[in-house]
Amino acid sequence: MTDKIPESRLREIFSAFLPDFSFRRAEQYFGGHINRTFFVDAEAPDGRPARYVLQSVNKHVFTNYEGLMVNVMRISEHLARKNEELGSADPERNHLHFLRTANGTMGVDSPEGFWRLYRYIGRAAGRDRAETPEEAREAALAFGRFQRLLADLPAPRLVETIPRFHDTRNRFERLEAAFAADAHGRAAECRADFEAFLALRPEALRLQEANEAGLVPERTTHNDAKFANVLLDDRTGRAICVIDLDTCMPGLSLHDFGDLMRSMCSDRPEDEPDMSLVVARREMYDALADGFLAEVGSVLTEAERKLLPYGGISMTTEVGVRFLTDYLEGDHYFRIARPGHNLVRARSQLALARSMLERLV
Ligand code: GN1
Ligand code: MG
């Protein structure tokens, strides 16, 4: 995952999509934990400059990368149509536009990953942290709208790109198995964290249990609804486009609301090492609930509306459990920047989930 891709290789892949364009340069983007992403500057045959995002989908994580690409293309095309119908002022910038290769395939399959190309959306950017409740509300509007526009996505059901992705109960079972196996001799060091996560299990399972009891329905959801996955317009600050569609699949509305909470309730990053600084802020939660309900409030069931804060508790605990599991298993899933990174991430998620429970329910 850390090996470098030579520019000549990027040039070759790019030309599989746009053989008539001249490749100028590529710059790597280090935001995500899973895929590899490059911004490519090119020149169209008429001399016009054009920017694209060239990305290799991680085939270890997304073993069904073909199903994933079918999902992503169906979603983007559906959103393009809906935005057009609803008379968006800027329809080109409200959805991701994926290109096919000159051979008509969805991308280039290679040992490094499955390469795909989409148009870069200019004059807008995703950021790691929301500074103000207004920004949080904007992001919640964008993800709420995303769910609303996808509610009439024609059949068939989307492919489950990662089976059991938000099966919280199963995530706990995998943590217990990793702790018991202790393949890297790290269990002793994180016993207290492990036990603290188990203590949160009943609260973290409330959402899943409500779904199993038939109170909370399946919908089409994003499943990685963090602040960084929405582009904000540079000039207006308005959310214009939801990105990172790889985990879009059938899910629960509150999985997305929960990820919004996870990424915005605290003003500290996901890997904050000082746990005393990780606090769930009420004003951010209120702004998120306000924005989300403005878009999907009328379609949510009463149980969904009541469970809103449990979305955040489930998602924050769940990803914390996943970070700790990965730490115990030797960091094979999430890309890390330094030793112990996944343990720090797990601890800060634990602190945040507890703070949510204390302050938001
Ligand atoms: C991963 O790669 P990235 O940062 O978009 C993960 C999400 C986690 C997130 C935590 C496919 O997303 O589930 O919530 O890290 N994506 C996958 O930051 O596992
Ligand atoms: Mg993601």
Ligand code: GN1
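Residue numbers count along the first chain shown, from 1. Under this definition, the rigid core comprises the largest set of C-alpha atoms superposing within 1.5 Å between the forms. The structure displayed is predicted, hence computed values, not measured ones. Compared with the form predicted on its own:
- Core-aligned CA deviation for Arg123 between the two forms: 2 Å or greater.
- Taking the rigid core as fixed, one finds a CA shift for Val344 smaller than 2 Å between the two forms.
- Once the rigid core is used as the reference frame, the Cα position of Phe62 differs between the two forms by 2 Å or more.
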Given for the second form:
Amino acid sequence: MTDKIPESRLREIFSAFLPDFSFRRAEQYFGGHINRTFFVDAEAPDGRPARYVLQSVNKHVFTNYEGLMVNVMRISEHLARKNEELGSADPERNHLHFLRTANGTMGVDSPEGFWRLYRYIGRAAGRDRAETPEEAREAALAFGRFQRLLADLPAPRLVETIPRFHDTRNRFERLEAAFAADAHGRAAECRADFEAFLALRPEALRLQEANEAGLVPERTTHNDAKFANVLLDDRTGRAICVIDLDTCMPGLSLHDFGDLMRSMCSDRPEDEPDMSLVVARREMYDALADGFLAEVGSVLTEAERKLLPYGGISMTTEVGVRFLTDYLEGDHYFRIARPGHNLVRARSQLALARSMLERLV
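Would you generate the structure of this protein in the form predicted on its own, following the form predicted together with the named molecule above?
Shown below: the chain alone.
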């Protein structure tokens, strides 16, 4: 993604979506690591200034980019209909508006990637971390609202762009296989960690087993629910929009809530080396649960509401298992900053999952 895209090419792509608009300038955004993103300033036919986000989806990373775009467009268009139906007070900013091309296609397929366009949401910004329970509650409100509005998304089922993404049982099976193979001679030093994760398996599998028993239904979920994927209003600090829809697909509601727990219940980074500092904060959990249930509680089943804290236990354990598996397999999946980085990450997630089990259940 280091090769430069000429402005003439950006103008050409933009005009495929909005041929009657005048392209003024484009500025590349370098905050993302996967897709190319540009902020485009344009002028509408009536002379009004307009800003859009022009993005090239990385087809090497998202190999099923067509399925991904089907999901994104269906979600965007469904949310637009729901806003109109419910009379939203801020329909231009409370969800991502993806535009179709003038020919009605989802975007422009090209050697540079799959180009898509959506409206820029002004007077709002995202942040990496929630500092207070009030901010955590705002994020949970946003993701709860997102799930509630998508609860009646018409058939067919969304494309499963990452198969078995939250198949927790499979994650454990892959860990056991990696430990047994010990391809890089690392099993001995992390045997205690391996056994500790296996001890958590019954608790981590509660969501999956409830789903398999028919107690917890499949829903449309975001699958990357974290504070950074919520835009906050510049003036009020209120959450207005969930962003980054590329991982949206079928899943369990509590997977998203569990991601919120994993990313906000502790105030330590996910690679904190001092396990004694990794503690699940009850006040953050209570704020997350309050916000999430305020929006989507009426949609959830009784089993889902009872299993709420197990969302975090399941997701935190699963991520820890993935870190440990990658460490045993030679650090080929997660980018590391130093030797042993994935092992530290795994231990930090293990400590957080244990703390959640002790303090939040």
